[in-house]
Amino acid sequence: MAGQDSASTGADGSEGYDLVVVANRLPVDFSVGDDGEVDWQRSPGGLVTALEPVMREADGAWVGWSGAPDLAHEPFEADGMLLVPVTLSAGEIERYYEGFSNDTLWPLYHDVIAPPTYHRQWFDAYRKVNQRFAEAAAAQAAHGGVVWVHDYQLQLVPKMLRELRPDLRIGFFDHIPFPAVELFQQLPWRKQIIEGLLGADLVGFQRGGDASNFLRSVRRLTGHTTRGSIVTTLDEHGRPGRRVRAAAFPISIDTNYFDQLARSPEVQARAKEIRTDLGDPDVMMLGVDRLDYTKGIRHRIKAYGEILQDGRIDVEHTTLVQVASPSRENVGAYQELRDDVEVLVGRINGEFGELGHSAIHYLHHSYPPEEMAALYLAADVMLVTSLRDGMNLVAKEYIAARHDLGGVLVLSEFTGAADELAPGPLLVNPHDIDGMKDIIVAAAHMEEREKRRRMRNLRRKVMADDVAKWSKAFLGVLTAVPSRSSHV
């Protein structure tokens, strides 16, 4: 693997690397030592675990912020991979990544669960940034190389990084939802981000719907044409120009890694010891979250406060379990967020629970991979009830923990999950807080003969389909797709 001394050398024979992965936050945390050395520890994320391999096999480099405010550093190997650190200051994290990123656009593309902010400066500021991140790309792609950029934090860097070096072949895959065009049509800057990805040669989505909006957002807002899933744009004297492809890529996990995990003599003996230390309860229902208002907390708590206060389960029988990571504590959505479901635990706690029984135990924690196979592999019931999820990972961990056939899923049909597993879990439509009650307790009651004849046909699918699988299929889509159309 080439370091940043020696870089390696192109199938043309210039320097630079053939693929150039771009996302937000490196694939580590690292720090710097007085005596200038880095120290560093890997990241835990799907991603990485998506990309290493092929990476590693292609001589890949990695462009992304480290993290923290204002900390600069060359180019380092680490984990097998060239990192390349792009630097902010406080001000951008504020403006770019906490303001434009995650206070106007993910509620924009979440259907708008949150009021949007839309201020110029932090678009401004989103501008700057993603012409670093391309900058850094540029600077580390062979002629001819491969560059994936990732998510929506960095929708202008497909363009950006295509005027920089039009030799290469760039791809783009969104993480979360691409809203309808009614809605993204409210943002200010909405042609600057449709034309910065279209600044790739492929463009993949979580769903098929997703794809499908971003298409009709293309033919509302802009001159291109398109065509199935291709759109063709045109150029500045209005000739059809490049071809760019839209699809759906649904991301997977690691699933191998969480059935072994959950296989474990260490992991089935932390399950057996959770449910001893929660009173041994006849059910065990979970829910694991990054505290996101689009993960339907809020709504999940209310149905189970009801269905206590309704005496169709009781605390002495049956408990819930609720992990909720700590996620961007500085933006005051989230905020008042963790504030109201604190407060509603703590209703339903002193209203329903008993000494040795409480009725929800709610852990503002993260947790290690072990930790959560073992909390899969010990709750009978799986609650993943977003309001709306480009995916949801969460589900597909917990099937692939479920080697003992066992657990029910009960699953928001607004996750781009549903669109994979149905029928297999039990679909909910977490604003109908009447229905999910009575599906959360349909789960509960559910036989086991019809629990394990869900779960086999819930792991047929998810086993099948893992992370490795979708990233050689964007890959392969990605170098396979022509960019030019006929009339170039």
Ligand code: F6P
Second form
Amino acid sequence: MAGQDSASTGADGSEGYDLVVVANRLPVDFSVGDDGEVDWQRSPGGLVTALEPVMREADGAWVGWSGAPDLAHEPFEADGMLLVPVTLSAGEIERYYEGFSNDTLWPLYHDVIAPPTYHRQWFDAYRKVNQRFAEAAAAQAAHGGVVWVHDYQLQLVPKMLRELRPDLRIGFFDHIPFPAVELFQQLPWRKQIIEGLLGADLVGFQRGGDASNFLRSVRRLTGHTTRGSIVTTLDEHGRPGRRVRAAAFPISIDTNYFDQLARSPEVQARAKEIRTDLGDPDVMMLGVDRLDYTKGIRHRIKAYGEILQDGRIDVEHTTLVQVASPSRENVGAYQELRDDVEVLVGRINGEFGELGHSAIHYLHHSYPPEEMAALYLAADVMLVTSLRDGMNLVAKEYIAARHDLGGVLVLSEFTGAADELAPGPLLVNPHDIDGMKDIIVAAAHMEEREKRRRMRNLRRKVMADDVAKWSKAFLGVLTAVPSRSSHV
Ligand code: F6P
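One more: the block was the form predicted on its own; return the form predicted in complex with the named molecule.
So here's everything in the complex, that chain up top.
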């Protein structure tokens, strides 16, 4: 185990890891063979790419769920880090993951686009599972080590972990939006969530607006005081206790990886092939999303259908490719969304499609990054029309892939990316169907010079801030302040 090479000693005197990441999922996919043997493969997501270099350097461990029910697996080494699986039963997956995380917190934090469901049994499961994650992290961290907890599924972990291991430096990063207090206060367990997060020394958000929403909730819903970005917690006797910082750290992607991928001859050839397979349209539009109701897929397809209906584009010259990767398929709102989108796509294709020319190419699959880069390179217009989105990394991937300075990004105002990237993209309000139609048509007809000018500006911003810089910035702030200064 990597920790055995380390000089660090855990709270109980045993050796431990200097950096422990705690996230709902491990960065590997598990599979169980016919013989019952458990196997795993790396699943290179954004977070693991960001953290891999720091994890290797810092002697790191990653605590997370395997993604399958009742799968118990010993901690194991992979690519220079220790992976520590947390076991969840089928019932816990239903109540903690599908229920409280994705049918309560997810819709609430995305401005109640879908109605959140509040069930006490779901919160009980969330609390129990968070405790399990906290215990697993506490068992791995070296004395005085750093633990970085990720995302809305694990908001109680910072406080639970601090109770178990007061010696640790604890950071939390929220990958999704943090809602306004007027919405957040619907949550029956709002105080527990705020107190859970305040167990951290640093709470990071995607946008300044999310950090402000959190600080307002702290002021409105607890007795703790805030000054600028600092919360001073009050103990049970009303005495000032620890100091917690809340600030924005907008996440990025591995920009260089996408840039290089899109420059490779194989990906360039595949991009050409995609256009040929589509019948060489003048304009190829592209949407790439998890099939999630926050992504505004229904709004986008409705607008597209109306543009066809109005005769402003036609299927001989223009086509839309919509990749909708399967997601959270046991949650009712996701099942409804899939039905709605598929009915809408079917109706538009039936009405406007011609032999050899589909209006919309709908793909309910996930693809490897090479295929994604080819799709990005092939697409003249990228449509990102989320109703609410913490950041939206697809927008950044598209920009990173467009080393040729081609392509137009249509981007929803309601994404974290819009805060960072404006004025390069064509901004849209996806609720304003007429406004969005005009912007989509303008994107399809944009002159080459204007496209290049905008893409150059976008690339200047995106290529400068990659995800490794993001993780270094967060960990830099988390570890900069001497630990005693987190106490007043
Ligand atoms: O954006 C939040 C997030 O949890 C990401 O970290 C993750 O990639 C995505 O949603 C999908 O989540 P999951 O399939 O784990 O529910």
